[in-house]
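Below sits a lone chain in structure tokens, taken as the form predicted on its own.
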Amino acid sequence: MAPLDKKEEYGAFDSVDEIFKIPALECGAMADTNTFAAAPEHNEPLGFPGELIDNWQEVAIAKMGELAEKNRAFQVYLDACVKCGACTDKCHYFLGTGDPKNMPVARQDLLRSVYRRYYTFAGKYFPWLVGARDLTKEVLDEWYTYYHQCSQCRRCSVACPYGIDTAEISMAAREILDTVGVGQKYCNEIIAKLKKTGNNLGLNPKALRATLEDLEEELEDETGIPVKLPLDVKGADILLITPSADFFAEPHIDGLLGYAKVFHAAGVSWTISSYASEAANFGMFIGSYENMREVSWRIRQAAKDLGVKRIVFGECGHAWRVGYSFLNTLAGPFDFLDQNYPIPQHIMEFTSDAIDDGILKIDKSKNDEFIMTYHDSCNVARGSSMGRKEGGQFDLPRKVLKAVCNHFYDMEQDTIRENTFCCGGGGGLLTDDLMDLRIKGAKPRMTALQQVTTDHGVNKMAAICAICKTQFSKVMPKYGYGMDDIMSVHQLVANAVILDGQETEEDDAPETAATEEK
């Protein structure tokens, strides 16, 4: 149980109301919060310079330019914003720390003021009419501050009449920095990483392959059946991209097992490849196409060496919105894999299809003690989509869970599905250098769980993003609830799912699943 009598240092809230409430301004309450940069062992193998270059304003106002050029969205959104404050409150940064600059208008206007005064003729000979300023040293460190204060969650594109994205300057705003060799160190140390073991962490086939192999233990243990996880296996017909947090860590782990037992039941055949064992992208965070689609390319390499069927991705926020708004142009087509499946597929959309088909048996009491509810992931709610109805995204993860559970209550409306609040710790800013940054900016979402708490007594919060996943176990107990109350769905499904031939405590026999509306 959530434990809200105890105050901690982030964790007293009034009412509901707060979310909103926009804070007391701070100029510059944020301006020596900074990530760590990158090495050059970092930044070279991505392809960019190891450090500052000397000519570095001369090459990013030319790369400003060649994406300006490139990217017709982005030279809109320089040009159209009209000041008119819709998007103000709506950076749960700027609601946690009160810094002007993180609110998205004014993260964009600084890299807009700069555009102006290279690129448009108001800019060039009468600045200090547009608000246009040169590009100094000091606006390039501005930038790498508060460009790595945006999580790109989108939440403010939302509300803008004109529908600029930010997340979308923010991600050349990074490039540019990228390019001139102003790199960040966890971004890019991990895309380095992936490149030269398959995955973010590092782990190479051997070990790899250990983990699962105790995995497989662990199930066997639980249910008596022999529950496999497959590691490159040709011919097998599905292949799974999971994020590599599914591997070694709490709740990830549960989430992954949740996944073994939904393939084992639907009786399907599926492999883990250990060329490709992260379906993380961060090429997307540093707005990086070469990178993206040069971690994509692993996926496609990796289904077609092993002769899969089908691609299946687990749950990772911004790996799904890569892998559905982007994989077919980064490294398509797909036209080798079965035609009658989306692709890729979600394991959400993979075990909603076996609930209705009612090849899943689940008894919906083994999560009798959890009362939960659901966070939105950012890049799922705001850059993807699920199943074959509009808002998939938002209902097929609630289906799935009270399918599972008895017990289920959504946040208050504003903050959940398109207009939910990232978790303070997306887009790149999953470092330990920045857990000022993300605790204060996920106090918007923490405190709408306080509220729910309140009202109907939840104790957990399921999510299907490892990113958030990872965030909330590290700031919760900041607001007064534990480590474990996030939760995987698919953690769920695993307590809920009964295999054939599996000893249970109870005699009763469980039922087949049915979804019930709430």
Given for the second form:
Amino acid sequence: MAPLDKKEEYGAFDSVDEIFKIPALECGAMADTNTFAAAPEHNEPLGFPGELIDNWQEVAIAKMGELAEKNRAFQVYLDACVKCGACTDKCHYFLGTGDPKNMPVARQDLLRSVYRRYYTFAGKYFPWLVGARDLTKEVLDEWYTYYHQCSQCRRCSVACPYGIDTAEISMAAREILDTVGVGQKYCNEIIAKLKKTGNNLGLNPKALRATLEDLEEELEDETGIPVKLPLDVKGADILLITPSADFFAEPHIDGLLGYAKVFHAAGVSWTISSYASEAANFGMFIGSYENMREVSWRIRQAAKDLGVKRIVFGECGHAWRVGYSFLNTLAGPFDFLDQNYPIPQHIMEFTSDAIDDGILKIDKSKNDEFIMTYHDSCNVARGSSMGRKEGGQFDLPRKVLKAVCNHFYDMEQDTIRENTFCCGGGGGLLTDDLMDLRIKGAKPRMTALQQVTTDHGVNKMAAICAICKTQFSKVMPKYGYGMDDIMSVHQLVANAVILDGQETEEDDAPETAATEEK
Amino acid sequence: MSTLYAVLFYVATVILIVGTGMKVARYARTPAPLKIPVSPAPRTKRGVWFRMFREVAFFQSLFKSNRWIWVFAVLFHFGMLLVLLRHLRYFTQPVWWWVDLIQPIGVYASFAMLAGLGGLLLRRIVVPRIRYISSPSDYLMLALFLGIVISGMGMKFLMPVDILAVKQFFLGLMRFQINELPAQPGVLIHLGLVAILMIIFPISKLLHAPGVFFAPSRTQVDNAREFRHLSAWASQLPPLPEGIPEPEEGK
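So the form predicted on its own is up there; where is the form predicted in complex with its partner chain?
Below, the chain from earlier opens the complete complex, with every other chain and molecule after it.
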């Protein structure tokens, strides 16, 4: 495989400097890229009007004022920007498209200009001076277009001297749009589905059970050991909350098998819930506290109903931001769970502890064909943490990867850890109608990947986010990679873990099943 | 003219203090419904203080994100800080010893301010991305600062003014008496522009100064799992139903 030979229409770059090459401004380049609008049956179950209401202008302006009263971030961010320009070259969508309205500050200004017009002295009396403008239908449409070209990844917020977070503005804009009946089909349809079935896919408990049984068979065929994937088991110790993509998309499933093996090896009892069979919380994408709370509430109810002691989240970026940063707020207090463990815990924390405790038998050579790099998923990197120390969200996945693989190389420093680029599909944009945007938005990440491919022969990239995995399996082929060149971290764990009593393959018996040396 | 400027400065001071105070009160009053620190974030209050100190004292994030803007911003802001401290001599009698001490540095600081402002203005005009995001007010704000700096430097280097009289004017204002203000153009322009700056402070982007201390993305402690964060309005939301509803037919 030689990714660099295959520069397709979306292009690849020659050197790492090219990642940050600032494109010439191309006004209106993405003005016609619109995601499908939600139908009334998608909006209404979320508590929003079915379609654009008659007095939308009045309602939208009032909602803007309400948000400013209820959310300090929104209020302060609208006031504090000095237009210094530090964020202008930080957004992957800007770098990929050149559309100036995809520069974070310009994206914020789509809304800030209207806020100023109605809520500030300068904007009321001197609109031309401060670039304030009336809320017209064109402005509303522009919001819909460009606030659905933001993946809420927060890379710009790291760059801003005041920490202004475009994600907050974009969430607020989407909430205002929803409030007047202009929803996005992808997000709203999924939230409606979750409220009905407990997951984003609309998978009912029967189908879920059948899927898990198939996977158990697969695991037993592979290892000769009856590793279980339990569903709705009352009294289990651990409730696993994982993105529903883990139940049937590739490479997500392989990650799920990894969690199962780790739990099995650790000898803990665990279960999945059919009532809360989804980790992702799309309420965050649309900025709706109420919807986010309702979705989170299911996790609390499932944990109570099953009588578990702990909650562990699977590999899912936005889910983990909600889990780590918001779950306690939205569905807490979790006083009925075992307080000796973080609530909730990430599967990476669990696996990392299992490695430290020497519980896992690992044969790293099983992953020798893979030369790995790691993509920090944006919401994990900048919206959450892990472990006991600051920055654990960067260190734990790398530690686990290095414990199960022999070949690992990081990408360019300015594209990983807190400076990581979004995969291009986060924040509610992982829909086929935005494919063009997704491919262009992935460009900076793909360029950094191509650099480590050139330098170190890296052939696989691991991630811990369901959206990243789906996005990359779709867009990597556009940049000369295979769709299976994106892997789950726990897929690599699954490959390397040797279970007690596992039949060894005839051709390559594991060298002494030793645990990983530090 | 002295009376006019006296009134102007009283009005400007009231607007600056009351207006900014109201904004700050509003920021402080507005709840943050969720924990949104941009991570990696400190897990303790002390860590947040340290983070904010690095931001305010060194412009840490700006340093990492854009070196040119950082250079100009540092020249401007720290130049301004020294110049402002230098100006304390107009409001203190006797002049504090350390204000005396920094008088000569303050003079050089004005050149730093000038260079910083010039750089920022140049970038705004020359760099297409920044030109794109600039409104008339963004240029005017720089022009206002430049006007203040240049008129101030003019009085220092070109057309010396009776600074003792100026000092008497301000000491008088502080005691609610109106003393004679030298009616020289440098003084009047300089002070007039400063008064305008004070007046527009609470209604302009200059609010970034207090705003930086209220940005939840930087000021929150990363401890959501350990301590439950709940805003007042969120705690008033109607409770959600307990328990798992029975599945509907045939699921």
